Structure formats: structure tokens, C-alpha cells
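Take a look at this single chain, the form predicted on its own, given in C-alpha cells.
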Amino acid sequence: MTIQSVNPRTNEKFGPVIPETTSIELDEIITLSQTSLQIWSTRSPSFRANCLHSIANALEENIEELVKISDLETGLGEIRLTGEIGRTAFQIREFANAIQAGDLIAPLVDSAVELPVPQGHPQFVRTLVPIGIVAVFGASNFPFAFSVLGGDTSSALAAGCSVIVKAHPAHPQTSLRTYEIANKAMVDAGAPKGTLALVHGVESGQMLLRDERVQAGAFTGSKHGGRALFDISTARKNPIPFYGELGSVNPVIVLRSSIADPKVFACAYLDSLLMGNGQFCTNPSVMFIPKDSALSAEIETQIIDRVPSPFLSQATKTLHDKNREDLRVLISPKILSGQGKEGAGFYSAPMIFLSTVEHLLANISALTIECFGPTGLILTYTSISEVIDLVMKMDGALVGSLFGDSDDADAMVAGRALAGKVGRVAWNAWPTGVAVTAGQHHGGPYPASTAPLHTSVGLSAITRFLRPVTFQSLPPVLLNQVAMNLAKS
């Protein structure tokens, strides 16, 4: 089996047929990444975070050869994919300073305590130690970002982690040269060959998690995709965690309060809608407005002007289709629509379906549908005990959005809602843009996410691939050599 890049604006393949990994080529990949832990989890956090500054000046140098590859495979145009590489080096490099500072990795002295027990205890020294080989299979929405030098694979790296990608089909060329640049980088600067790998293909992926091996898996994508390979971590004789995000319906609730300029709130909606033709994990999937609101005349007038760009990939597209025309019979919406696009390219026109709360509330299931595209739901309500009612019914998500004045009456029964549901709430801001940051959280209830105790941006996602191991009463010569040396050597 290949694998071959197609253009999704021309529906043309082009560039070198890609192999499928083997068998046979996985074990000696998987073999070569086990010996390479054993060296890598022991180098010191400078040594690490040296080899991630290279990585991170390695992408800028070779920053237009990358976006050229990537946006004939995506089509996501080069002003997205030069921010995309420089929030991808930026994120590298935090890991990389927070690693050596010794915010995330430092080991806690619980000193010992003379006194009958329960307040007497002997010491105990918790530290942290690698999980071992990360399986990360990456996404096709951010070929960069949350691909092969994403924060799953940046975040298990700086953690000691040996790591081995399993490309995306719709990136092939991007993640093997994204590779192979991040690789001479990290081996360059003194890091073992095997530290990062990378496999193509759908069996080698499974192949991968199942192998005993592999102490942990990451992913971001479909929840069918995503489910799979979450029942293969558990289903294993020794189960590992697999850090899942499985998409979203992200809810968006505007009070009455809120809308000052239809015109305006219109526009802002639209963007944050299409941006990215819709292929965002974090898009307002579904949004409710007051009934008697001008908003939806204006979005109406406003989205006739709207034109499409190309989804990443022809699989893209069918599931996005296929999506949108279940959610429309089943909900018999008002279909507000922009512009289409003929060719041979994968476009479809821009589209809103409009209905109610109430109508919904007999349709609950046409909530659990994702349309990964541009297409957008508007529900209007009369009271916000309607969209609460709806809300609590509704999947886990990643975000949700509330727009309102902070002195309307609706907004923190609507705010508890949304924390009810979400694993991020923005005040006043539209939920797609996922700023890297200490205080973020991507990640939410399920589906959003598999392990909603933990977030794949942001450096807290680290400690999903740290383990904790405690020293009890370990005498000072040997707490020095082992137990302190976790974080020093």
C-alpha cells in the first residue's frame, strides 16, 4: 500500500509515492525508539531543552520550503501555515524553557515528621519520571501545530519521552519532511537516533499502539477514528492511556444584553465560523439567540457573500457532506446559504441552518453531529431556562462561548451551564483560537476528550506523559544520586 499527496483546491496527485511502514520496518522503528529511551529519559532537562531550541530554529530556517509543501497538500494558503509553523516553534520552545527552569519536572522533598502517626511520617521525595515510547497520531486541520511537531509530540519529548508519529494522510510530504528537519535538528544536537520516528498508514498506526512497547498514545481527531484507537489502548493486556481529543459541538449562548450592532456581531460570527473553511476543532458549532434578535436577518444577508475554500481532503469533505445533509433531515431547518464553487477541487458553499430550542429539544440526537466544515446551527430561544435545558442534554465539548453584560441576571446561570459541559468557557470571545499558554485547557467531557483531566495545549500537558514515583526514607547519598538526579542529571 502507498499513500500520495492530492491538491485539494484541484483534486490533482502530485510529488513522490510514500510506502506504507511495514511490519517489519515498524519493529525496527519501535526497537530503535525503546533503546534511544533509555538514553534520552536520562539526559539532563537542559540537555533537552537544547534539542528542542534546535528543533524550533530548524523550522524557521526551513520555513518557506515547508509552507510550500503544506499548502499544496492543504490548501490553507501561506499567510495560516507561516503563522501555524512560528506558533508551532514558539510552543516547541516553551516546553523547552519551562523544562529548564524546572517548573514542570522538579521533584517534592516531604521532609520527615517525628511524631506518632497519622501526623508522624518518615520522608518521602516525589518525582517524575517519563511514561516511556508515545504513540502520537497527528491531525489533518493543523499540519504543523498538531501534526508531527505538535504539542503532543513537544510536550512528550520535554518529558523525557522517546516518541514515534503516525503521519497523517491528508499531510504525507509536510510530516515527512517536517521529520526529517526535526530529526538531523535533535541528532545534531547530541540527541540518540530513534528519539523521534515516524510510520505512514492506517494498520502500522494500530500495529504501533498495540505493541507492549508503547506506554501511552496521543490523538486528535474524528470521534470514530479516535474511539478505535482508544478501544485498542484499553483493550491491551497491559491497557495504556490514550489522551484522545475526538471533535466537538461547541456551544455559543448570546443574551439578550449582548448584541449592541447585529451588523458587526454578524460579521465576527461568520469568521469565527469559516475560518479555516470550518475545520476547527473549536468552531461555534451551535448558537443560541434570542428570538426576537435581528441577528439571524442580518447573518442571512450577510452570508450570500460568503465563498468556500477547499477542505483538507476529499475524506474531509464526504464526512462534512455526508454530516450536514443528516443534521438537515432531521431538523428540517431554514437553510441560510453562501456562495458554491464549481470545479474539481473539494468545496461546499458556506451554509447556516436555522431552528429553534424548542424543536431541537425533540431532536436531541441532531446535537451529537458534527459538521467539520463550514456549516453552522442557529437556534433561537425565548427564555434562557429553554437553552439551559438544551445545554445540560448536549455532548461534553471543548469550549463554549457567552456573550452578555457581566451585570445580566442570565449570565451565570448560563456561565455554570457552560462549565458544566466545557472544558474552556470564553466571556465575550468567539471559542476558535486556542492561545498557547500555562493557563490553558484544551480538552473537555467526553468526546471532546478521552482523559478531561488533562489538556494537549498549553505546558500542564506534559504531565500526561510523566509518571510519579515516590522514594520513601532513601538515605542522603543514594536520595542525591537517584531520587534528586531525575531532575538534574
Ligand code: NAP
Second form
Amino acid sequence: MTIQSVNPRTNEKFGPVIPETTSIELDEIITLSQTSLQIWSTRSPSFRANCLHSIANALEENIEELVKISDLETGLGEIRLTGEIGRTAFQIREFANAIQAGDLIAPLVDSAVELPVPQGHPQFVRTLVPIGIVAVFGASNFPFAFSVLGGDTSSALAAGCSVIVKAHPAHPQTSLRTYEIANKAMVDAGAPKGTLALVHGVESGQMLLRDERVQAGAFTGSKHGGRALFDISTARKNPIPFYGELGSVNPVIVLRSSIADPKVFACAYLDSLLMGNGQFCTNPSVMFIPKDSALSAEIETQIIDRVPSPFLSQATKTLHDKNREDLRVLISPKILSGQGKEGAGFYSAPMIFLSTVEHLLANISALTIECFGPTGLILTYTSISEVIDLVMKMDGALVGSLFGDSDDADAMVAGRALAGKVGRVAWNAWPTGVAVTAGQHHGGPYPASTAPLHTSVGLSAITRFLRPVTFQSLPPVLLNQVAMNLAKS
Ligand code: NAP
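In place of the form predicted on its own, output the structure of the form predicted together with this ligand.
Expanding to the full complex; the earlier chain stays at the top.
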């Protein structure tokens, strides 16, 4: 089996044919990854930080070439992709700085207490050690920030793990070039060969997760794919953590007190909904608005001028169009439509389905249908209790937005309901756009995450790949040698 790039704007194949990784090649890659892990995991945080800085620099030095290839493969546009590489380099440097500062990885020293039990105890030093080889599945919709050098890879490398990335077939050349650039930068900076590796093909992804030398998985993508890989990870003889970020059906609640200017609000909503052709995991998929609001009429007027952007791949368009049709048949909504596009390429007209909360309460399965693309659902409500009723029946989500005045009595109730369902509650802000910073949480109840206690964005993401080990009564000389290799040095 082979993989080849397809231009989503023209549906033309281009570039070299990339063979899928064979089982023999995969075995060699994992063997090398294991050897490099033994070296990389014991290198000082300063050494690893230096290697990460080299990767970030190399990424930016090759920005023109990478933007050109990825734009041809994803159709996301040069401005967006240039920004995404900048964000990716920033993210890598943030992890480098964090391990160098030592805050996230510092050992916790619990000194001996010379008292009778239960107060008395010997000295304990709780440390964090790299979990092992991590399998990372690159996402289709962020060819840099959630792909070969995305947050999963950079946090795992920072933690001291070796990483094997399964490239996404929608951008194979971007994946390959990014890997080549990063690998050279790492090796030039002194990292062992094989610390970062790349494989291609659906089978190799599954074999990777089944291999007992691999100790964790990280993934961003569909509920279906993520669940299949989670099941592989947990059904192993030695189950491993699988950090999956799945789905993209996020609630947005608009309170009566919020809409000062429907024109401006409608425009901002459409911008957020259609950003990246709607292919964002933080998309404002389901918006609740008051029944008597002027907003829907304004959105109906404005969407007419919106033009379609290309889907990431034929598969993404096919799935989106099928799900959109399933949703339409299930709820028979009023349809607000933007412009279509004739000819080649993977395009669908932007579309919004308008219905009521009451109707959806009777058709609750509609809210599990993910339209990953230029499709929004707007539901009108008569009371906030009705909205909360529906939100509580929704699946877990990455983010929920709440628009209103802080003295609006409904704000607290709605905010609480959202907090029960999502990983991040955004106040008077659209859900799209995820800052890479210490306070970020990008996760949430399943299916938003298969590991709801963890985040895949922000500095805390590193903890997914660090396993706690406590050393009891270890003599200082041994402690320094055995336990402190993650400490600042
Ligand atoms: P996907 O189909 O879940 O694929 C993501 C990665 O996982 C790909 O590398 C894929 O490999 C691999 N994979 C999926 N199922 C697998 C299985 N059973 N065994 C082995 N490998 C498997 O996601 P996608 O291609 O990015 O997009 C499809 C849909 O996912 C979208 O339409 C959207 O609904 C959703 N999505 C969500 C997010 C999000 O951030 N939440 C992001 C992107 C996509 P192969 O392609 O080689 O099979």
C-alpha cells in the first residue's frame, strides 16, 4: 500500500508516492527508539531543552518550504499555516523553558519524621520518570501544531520520552519534511538517532500501539478512530495510557443580556464557525440563542456572502456531507446557506441548521452527529432551564462559550452547567483559538478526552508522559545518581 498527496483545491495527486511502513521496518524503528530512549531519558533537562530549541529554530528556518508543501496538501492557506508554524515553534520553546526551569519536574522531598507511626515515617522523594516510548498520531486539521512536531511530540520529548509519530495520510509530505528537519536538528544538537521517528500507514499505527515496548499513545481526531485505538491500548496484555482528544461538538450559550449589536455578533459567530472551513476541534458547533433574538435573521443575511474553503481531504468532505445530511433528515431544520462552488476540489457550501431546543430534546441523538466542516446548528430557547436540560444530555466537549452580562442571573446557572460538560468555559469569547499557556486545559469529559484528568495543550501536557516513582530512604549519594536525573541541571 502507498500514500500520495492530493491537492484539495483541485483533487490532483502530486509528489512522490510514499510506501506504508512494513512490519519489519517498524520493528527496527521501535528497537532503535528503545535504544535511544535509554540515552535521551537520562540526559539532563538542559540538554533536552537545548535540543528542543534547535528543533524550533530549524522549523522557523524552513518556514517557506513547509508552508508551501502544507498549503498544497491541506488547502489551509499561507497566512494560517505561517501562523501555525510560529505557534508550533513557540510551543516547543515553552516546553524547553519549562523543563529547564524545573517547575513541572522537580522532585518532591518529604523529609523523615522521627515520631511514632502514623506521623513518623522515613524520607520519601517523589520523582517523575519518562514513561517510555510514546506513539503519536498526527491530526489532519493542524499539520504542524497537532502533527509530527505538535504538542504531543514536544511534551513527550521534553519529558524524556522517545517518540514515534504515525503520519496523517492527508499531509504525508509535510509530515516527512517536518520529520527530516526536526531529526537533523536533534541529531546535530547531540540527541541519539531514533529519538524521533516517523511511520506511515494505518496498520503500522495499530502495530505500534500493540507493541509491548510502546508505553503510551497520544491522538487527535475522530471519535471512531480514537476509540478504536484507545481499545487497542487498553486491551493489551500490559495496558497503556492513551491520551485521545476526540470529537468537536461544542456548546455556545448566548444569554438574553449579551447581544448589544446583532450585526457584529453574527459576523463574529460566522468567522469562528467557518474558520479553517469549520475543521477545528473547538468549533462553535451548537449555539443556543433566545427565541425572540434578532440574531438568526442577521446570520441568515450574512451567510449568503460566505464562500466555501477546501476540506482537508476527500474523506473529510465525504464524512461531513454524510453527517450533515443525516442531521438534516433527523431534525428537518430551517436551512441558512452560503455559496457553493462548482468544479474540482473538495468543497461544500457553508450551512446553518436552525431549530429549537424543544425539538432537539425530542431528538437527542442529533447532538452526537459531528459535522466536521462548514456547518453550524442554532437552537432557539424560551428559558435557560430548557438549555441546561439539553446541555446536560450532550456528550462531553472540549470547550463551551457563554455570552452575557456578569449580573445576568442566568450566567451562573449556565456557567455551572457548562463546567459539568466541558474542559474550558470561555466567557464572552468564541471557543476557537487555544492559547498555549500554563493555565490552559484542552480536554474534558469523554469523548473530548479519553483521559479527562489531563490536557493536550499547555505546559501541564508534559505530565501525561511522566510516571511517578517514589524513593524511600535512599542514601543521598544514590539519590543524586538514581532519582535526580529530571531535576534542574
Ligand atoms: P481520524 O480518522 O480519526 O484519523 C486520525 C489518525 O488516526 C489518522 O492517522 C488515522 O490513520 C488514524 N486512525 C484512525 N482510526 C484508526 C484505526 N482504527 N486504526 C489505526 N489508525 C487509525 O481523523 P481524521 O482523518 O483527522 O478526520 C476524520 C474525522 O475526525 C473528521 O471528519 C472529524 O470528524 C474528526 N476530527 C476531529 C478532530 C478534533 O480535533 N477533535 C481533529 C481532526 C478530525 P489513517 O487515516 O491512515 O487510517
